[in-house]
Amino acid sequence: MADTQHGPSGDISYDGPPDYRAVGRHGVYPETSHDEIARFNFLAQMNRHLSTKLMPGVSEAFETRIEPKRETAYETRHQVRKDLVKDPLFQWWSALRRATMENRQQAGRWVTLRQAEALNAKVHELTDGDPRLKLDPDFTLPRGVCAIDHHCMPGSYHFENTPGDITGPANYDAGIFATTGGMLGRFNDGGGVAVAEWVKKNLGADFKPKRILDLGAGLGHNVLPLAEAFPNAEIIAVDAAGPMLRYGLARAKTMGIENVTFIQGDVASLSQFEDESFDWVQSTMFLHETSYKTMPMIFAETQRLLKPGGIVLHVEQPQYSQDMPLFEQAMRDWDAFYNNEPFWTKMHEIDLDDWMVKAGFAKDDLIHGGVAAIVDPDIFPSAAEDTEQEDYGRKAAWHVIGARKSA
C-alpha cells in the first residue's frame, strides 16, 4: 500500500505527493505564483498516477496479450520493447509520460525565465569573486553534455541565454519535485542524505574523510548533505556546466554551507588534481549520463585520485542482471529511447564490477549496497516504504557500487 500522507488541510486520508508549497526554499530558489504551484502539483499527481495506476496495466497487458502471442521465448529486452511499442496501452502510458516530462520542463522554464534578471543578479552577487567558484573560460564541453537536452530539459545543464545565466539549473531545481512527487524531500537532497547516512552506518566512525570529490555535481543538491555530514572535510564538486556550478555555490551559501568548492572540469580527465589526493570519490545518479567511451576513463581517474584506503562510491539505478525480468529491463530502458537519456541503456548492461577491477581495484575490495531517500517522513513519502511508486527508474532508491583502494 502507498504511504498515507497529510493533505494540504491535514487530512490523514490523503494519499499522494505532498503539496508543492512544502518545498524548501533556499535563498536562490525561484519564486512561484499560485498558478505555477498548481501546475507543479498537477504534474506531480500525474507522475504518481502513471506509476501506480497505469504502469500495472502495462504489466498486465504484457502478460495477458503481448507475451502469449510470441511464438518463441524472449531472449533480450530489446525484443520485449519492440513488442511493447505495438500495444495501445504502452503507447498511451508512454505518450503521457513523455508529455508530462515536457510539460514539467516548460513549466519550470516559464517560472525561471520570467524572473531571470532577478535570479541572475542574485547569484552573481553571491558568487562573483568567490574563490570557491572556479570556472574555465576556455573549457570545451564534452559532446555527451552539449549534444543532448538531457531528460527533455531545454539547453540541458550547460546553456546560457546570457552570460552568467542560471535559469537552467533554477528550472531543474524547481521542477525535481514534480518528477519525483516530493520523494527527495524539501530540498531535493534525499540522494545525498541517504549516501551520507549509508557511509556513516557502513564504514563506521573511523572513516573521517578530509577531502571528498563529487563527480557530476550538478547544482549541488546531492553534494551539500555530504558537506553537512562531514563539516571538517574539504568538498570538491566538479561538473562540466558553468551555470550549475554558479547556482550550486549560491545555493550552498544561502544554506550556510561553506566547505564546498565548485570547479568546472571534465570528470574523465582530472589532471588538475594530484595522484592519491582524495579520501572519498563520489557520484550520485551520474554514470547514466556519461558515455560508454568515457566511463572507463572515469573509473581509472577515480582509482588514480584515491589515497590508499580511500573509497569510491557510485550511486545508480540497478544494473540489468540475469535476475531482472526482461520486461522490467525493457521498461527501464524507456528513458534511453523517449527521455533523452541515450547512455542509459548501455550503462545499465555493463558489468560494473569487471570495469572497476580493470580500473585497478581489487575484486575483494569492491563495495555493494543500497540506499533510499527517507527525508521529512511526516510530510514527504518514504522511498523505502512506498512500494507502489516503483516506476522502473523513478523510485528514489538506488544501488551502490564502489571499492576501497588497497593500502
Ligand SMILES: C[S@@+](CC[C@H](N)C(=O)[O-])C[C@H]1O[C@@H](n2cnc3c(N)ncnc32)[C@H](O)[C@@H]1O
The other form holds:
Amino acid sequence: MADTQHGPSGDISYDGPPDYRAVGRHGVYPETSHDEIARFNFLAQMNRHLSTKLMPGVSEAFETRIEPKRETAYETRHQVRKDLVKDPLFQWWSALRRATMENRQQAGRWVTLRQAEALNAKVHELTDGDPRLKLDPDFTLPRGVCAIDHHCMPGSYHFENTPGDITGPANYDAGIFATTGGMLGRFNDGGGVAVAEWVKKNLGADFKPKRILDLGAGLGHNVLPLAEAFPNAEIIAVDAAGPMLRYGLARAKTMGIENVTFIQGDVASLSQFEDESFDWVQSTMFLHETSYKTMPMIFAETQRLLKPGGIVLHVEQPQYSQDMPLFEQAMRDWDAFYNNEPFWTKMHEIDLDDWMVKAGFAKDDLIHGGVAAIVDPDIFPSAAEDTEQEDYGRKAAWHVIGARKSA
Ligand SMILES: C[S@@+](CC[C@H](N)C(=O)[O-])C[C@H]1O[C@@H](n2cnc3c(N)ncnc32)[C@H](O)[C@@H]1O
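Previous: the form predicted on its own; requested now: the form predicted together with this ligand:
Whole complex next, starting from this chain.
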C-alpha cells in the first residue's frame, strides 16, 4: 500500500516514501536537523522515482530498441548488460542511481561527523565494560570486509576515525531509510520481523530455540526482532566489524533488548563456538557480501555448529535461476558493477541447494521459502503488496534458503 497524501489545494496526489520524521529514534540515533531531513527525503524520493518511473523506461528501451537490434538470441546476462550500457536511458538511470548512493553516504557523514564526539561518548558509556560486547583487539579483518567500501560506504563497516568511533554504523543506521525509501520500517527491521514470524508459522510451536547465532549481524537491525520474538533465547550476533557491534549493543540496550551478545569474529571460522551448540543459525542480507571462497566455509561451519534438529536460514535476494529473465538478471547485476558489491554476481549465480548439500545437509532436509518486510502499514509501504517497488535488488522481499540438520 503506497503512502498517499494531498497537496495544499487537495488535488495533488503524493505517492512516495514516508517522511523521514517517521523513523524510529532509539537512544543512540543521530540527531538530524531540518536540512538533513530534507536531504534524506530528497534522496528517498529520488530512489523511488528511479525505481518506479525510470526503471520501466529502461525495460521498455530494452524491449523496443535494444533486443530487436540483436541478431541472435541472448544467451547470458552479461551479453544483455553489455548492450544495456550503450543505451542512453540505462546510462541515465544507472548514473542517477549511483549518484543517489554516493549522496546518501555523504549526507549521512555530514549528520554523524558533526556530532561524532557526543555520539561516541554516549555509545561508550553504554557499552564499556559490558560483557555482551566481545571485541578482539588481535582480530584480522577478512579481506572481503576491509578491501572494499561496500555500497560506496566510506570506510565500509570496519573503519574508525578515532579508536572506538561508531560514526560509520550511525551513518548506516541513519541513511538506510534513503536507500530503501522507508521500505524496511521505522527501525529498519522489517526483514527480521518477517523472519521471526516465518519461523513461528512454518516451524511451529515445537521449535523453541535456546541459542540463536546470527552471521554477519551488522548493527543488529534484523537480530533484535529475533531477540524480541524469542525472549528466553540467548542470541549471539557475530560480525567482523567492531564499530557495528559496539553501536549494535548500545542501540539494543536503549531499545530495551537485553538478550543479545555482540561478538567480533570471522564467520568462516568460528572455532570459539563448540560443535552442535546452536538451535538456529540465521543470516539476513549477508551472503551477497561474502566471497565465492568463503561461502562454502561458512556453510560448513553452520553445519558443524547446529545441534541435530536445528535449523539454518539464509535470507537473500533471489538467485539467478533459469526462470529469471536475462534482462532481470542483468539489472540485478547492477550492484556488482556500479555499487561496490563485487561478490553479488557470483553469489547469485551459484546453486545454493547444491552448496548446502556439499556442506553436509541432506537434500530432503533443505528449506525454501520467501519473506517480505513486515512494517507498520499506516506509515510505511508494504513490500509484499506493492509490486511496483521492484528495483531489482532493493525490494524489501527476499528468498529463504535453509535446512534442518538431521536429528
Ligand atoms: C549487508 S551487512 C548485513 C547486516 C545485517 N545482517 C542486517 O540484516 O542488517 C553485511 C555484514 O556482514 C559483515 N561481514 C562480512 N563478511 C564477514 C565475515 N567473513 N565474518 C563476519 N562478518 C562479516 C560485515 O561486516 C557487515 O556488517
